[in-house]
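Given next, in structure tokens, is a single chain: the form predicted on its own.
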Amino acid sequence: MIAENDRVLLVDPRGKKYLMTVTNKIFHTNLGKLDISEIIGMSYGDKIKSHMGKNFSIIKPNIIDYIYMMRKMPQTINPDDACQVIANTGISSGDTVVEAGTGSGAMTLLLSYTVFPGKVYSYDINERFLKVAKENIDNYGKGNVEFKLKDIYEGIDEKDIDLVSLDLPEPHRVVGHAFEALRAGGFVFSFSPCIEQVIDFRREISKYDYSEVKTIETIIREYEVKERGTRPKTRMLGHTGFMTFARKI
């Protein structure tokens, strides 16, 4: 059953959706208010009524469900992206993690999920984007994340990392600071936008003991599925980013 300050996604007959804390107040849609507390008890699944009649779907909110909908300020790295530092690194629960351009902490936070109990540590040079980044991380993270302000280019504090994820401007000023930190086996991840970027951060790499080195982009296409004609949608989701992957033998 739900209690008094669990979050529950609530999902209205459009498909828009709400996520919130279960308190004592009203909500207002313009499909019709929703009090709130009437979902204390409730199951997810079940659904509550505005008083315009119209029926919210509740449903139990996953991690997606939070980077999409927290707070940001620069542009974050999307999911789409980000589960491919897990399907190429094979991260997983227990293990430690160094971040370097924290921004709003959507990495952050799906870092966070997928090694805990493991520990993250997520630097950032802009004191305002890592206020955003740990106000997110405290409504829907782990507890496992530790912010550094601090200058990643100058050097890593910790050791024994099984993974170093860089979102910044020259990541290959980062390389051997990477494999000076990182475990036997353990990666270092680069997200670019432009191809100088990953040329030189290859070209870095390839100065240290990195091996299974390579890059890669995901290209997203999804369809139109209709009764009398399936196509491709119009519009679909190009190129984000680069995404260079090394690991350190």
Given for the second form:
Protein chains: 4
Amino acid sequence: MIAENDRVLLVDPRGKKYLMTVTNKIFHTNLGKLDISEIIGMSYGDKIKSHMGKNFSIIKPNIIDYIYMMRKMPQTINPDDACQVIANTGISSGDTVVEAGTGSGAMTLLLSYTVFPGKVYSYDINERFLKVAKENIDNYGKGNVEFKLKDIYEGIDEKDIDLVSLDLPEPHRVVGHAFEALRAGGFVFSFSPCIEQVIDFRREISKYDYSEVKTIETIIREYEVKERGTRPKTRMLGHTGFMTFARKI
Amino acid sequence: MIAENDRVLLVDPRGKKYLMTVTNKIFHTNLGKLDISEIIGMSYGDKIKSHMGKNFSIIKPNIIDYIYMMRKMPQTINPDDACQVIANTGISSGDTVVEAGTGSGAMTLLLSYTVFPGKVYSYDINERFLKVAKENIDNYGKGNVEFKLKDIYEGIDEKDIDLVSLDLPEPHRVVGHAFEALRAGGFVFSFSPCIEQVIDFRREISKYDYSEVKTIETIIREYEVKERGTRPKTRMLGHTGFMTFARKI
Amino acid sequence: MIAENDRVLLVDPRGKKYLMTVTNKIFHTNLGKLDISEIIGMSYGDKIKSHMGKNFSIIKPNIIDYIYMMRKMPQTINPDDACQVIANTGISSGDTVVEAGTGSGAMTLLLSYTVFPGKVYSYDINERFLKVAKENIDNYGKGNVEFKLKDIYEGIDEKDIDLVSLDLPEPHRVVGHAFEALRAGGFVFSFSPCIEQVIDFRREISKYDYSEVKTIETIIREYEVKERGTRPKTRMLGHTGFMTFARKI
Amino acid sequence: MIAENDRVLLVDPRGKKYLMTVTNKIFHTNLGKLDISEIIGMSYGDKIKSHMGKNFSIIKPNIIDYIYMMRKMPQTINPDDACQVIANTGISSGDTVVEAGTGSGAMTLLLSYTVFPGKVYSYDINERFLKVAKENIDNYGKGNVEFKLKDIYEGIDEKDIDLVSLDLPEPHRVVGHAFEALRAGGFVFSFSPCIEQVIDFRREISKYDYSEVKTIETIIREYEVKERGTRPKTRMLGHTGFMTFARKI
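Can you swap the form predicted on its own for the form predicted in complex with another copy of the chain?
Once more the chain from above appears, this time first in line as the rest of the complex follows.
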């Protein structure tokens, strides 16, 4: 049964989604007004009717819904790329992560869920970004993120870290600091849109005792499947960024 | 400090890795014998010397190490694809998952870690596969997996499920059962190497009230980064499988 | 020296291109009017000034300029795909080609240039398409194309053909006719946007004595190269069509 | 009717191909000996029987057969990439081309066929490569290639060229020479396996009055089509090279 202050996802008959907290309020959509307080006591899967008689489905939101609904900064790493960090570093429940380039906190949220109850330390030098991210994570996170208004190029405070995750203009400047901060077997990861940053990062990586060094790109190809018409979609996201992983041995 | 029965990953000077449980035994490698009992009381990051004087690094293994070391059946879904399930369905800690086509349990292990302390129900009709998977999960899992020697084409016992994950020859035969078993907002996911299965699955999906239906393929492009020589690798894994997602509204 | 009735490509200072025949006329652009008769007696590489004082470069057009300037029907095969026919069938000067699904004649033009002075027979059942293609080929072709308002599903008139090139909704219905029409060592080629057509075509191909059967897709990845910013372009053409080749032995 | 000294392609029952000139000789295969002189007077499409009773089909070879049978040097540009030069520069019959980095002559042969009766000037500084290429082109070409044992970094002798085609370690050193040699509307093209060469080349290109500058990569995806099993092939050629085109206006 849904209680006051629970978070719900409302889906209108056209598939448009609204993420909200259940309180005593009226919500306006272009398919009519909804009395949100009616949701209290209903169940996920039930429907609520607008004053124009349109049914909105009530479903339980998940972390990806949160990421897509979050207030966004430009150039946010998307979940399709972010999840490769799990596949390539094996971080999981209980791990400790240092992240730099907090941005709007999309990566932060995924890390927060993945390592919970482990901790995420998130560095950014941009106060405005950090404020937005903090708001996003306060709303949707697991209470295990500590934000730091600090320049990671100058050093990492934490030790014995399982993953250092970078989304920065000059990631090569963190390679040495990451080596100090990581536990044996921990990973440094960097996301960069351009190849020049990859080249600089890899050159710096080669100066330390990292192994399992790998640079990849995730290309997601989506298919259109219609009656007698199956084919890759005509328009495609051609590139998001290069992802480099290295493990401290 | 490492204790008896802890699991460690030993990395030899050439980068070759050995996953093992710390007990009182002698382990033979082609770089010499190791007395594994010496590891008791050491720390991750320390090194142990073979009788040929070679140093082996001792590191803490992670879930991906486990997956690559697991005893494998053919056609196992790899972590690069498996993690897209997280990115596209948002499953996380506390969720309940039904899986069919257990195979060797690689997907099972990732699901087990992701939803812990939530539960995974894993169906297979092949007793031999189920035995291997059980062994693998007993070794590396989180104790939250229930294996079922049962044909999922005949129905799903569980209700209010967050994700039904399929790796089967005829996934379209589970679309209706999944619709019954899923909670509102839950997902069905199917992995298929061939496009014919996708077409059948999507045709069946269209008969139910699923939304957010999407078929994708993950293409991982790896780069070679050498001094004055950066380029995509010449040899590439061209295809693993198609992944289809649909959400019950 | 450029003479009356020669064809020229004019390029304005912003890179916009105009293809035209040199005659006694005034041409209006949004960078001013051009007196085209002034071009007579000039050389390729010279510039002509508009009445607004803007310089337009005069260059010699090529076949690809023609294709991009041609009046187009929907779903025209593009040069990036069309050239794969040369790479996979080796057609060259002197060969004879049958084409069906003339469309707007883009493929026809490339075939015409490639086999000249060999001949191209182009079948279409759509009178309107054939008219447009004929106009295009009259303008830009090599005089070696014969258009036929005829349904190729009913048969191919020609014999001893080097290539049968198909861009049709049901290419599998031509597989047998093509086998009759081809010389030993000749190829049948089919372009299809959807995989269902490929599957039908390949099933039919397997009933005849074809070899070197191959289905490919050409993916063109374009790169952005800026100072300190090299990367694949964000937006990409995800799919054009599948191309199947088979050789009669 | 096939005459002495004609070139034929013999295809054995397993699909293995042999390219040869028809003369009075015995040819040994692992399916038995063939008396090649028997072919004189036969037609393409006929079969010749080995002394072990196996039938070999006689077909007319094409330029792609020649390229695959040519004696090869490492790192030869393949026809799938080479044909993109036609699609992107529109070279055709009658054009004049300068090529550097002759290698084994695969690109040379395609250029020779495409521009015939136009001419190809092919520069290389490696006498051994030039000898192999000359042999290959003497065997299979159209008599319109002039080889030059000359360092193109020092300059291009020809003027009013339609295309300068480069397959060199330092293509940026030819950008200025190409600009001098090209006619208005002509193209310079460079093929490079690594991105660093592309970056240098593009930087140099930007110093001259080139337009339509484009860097692409051709990715060929091959499909397996079996009864109820259609899918991209598991193994794939991940990368050949980057291709950059620029047009002199």
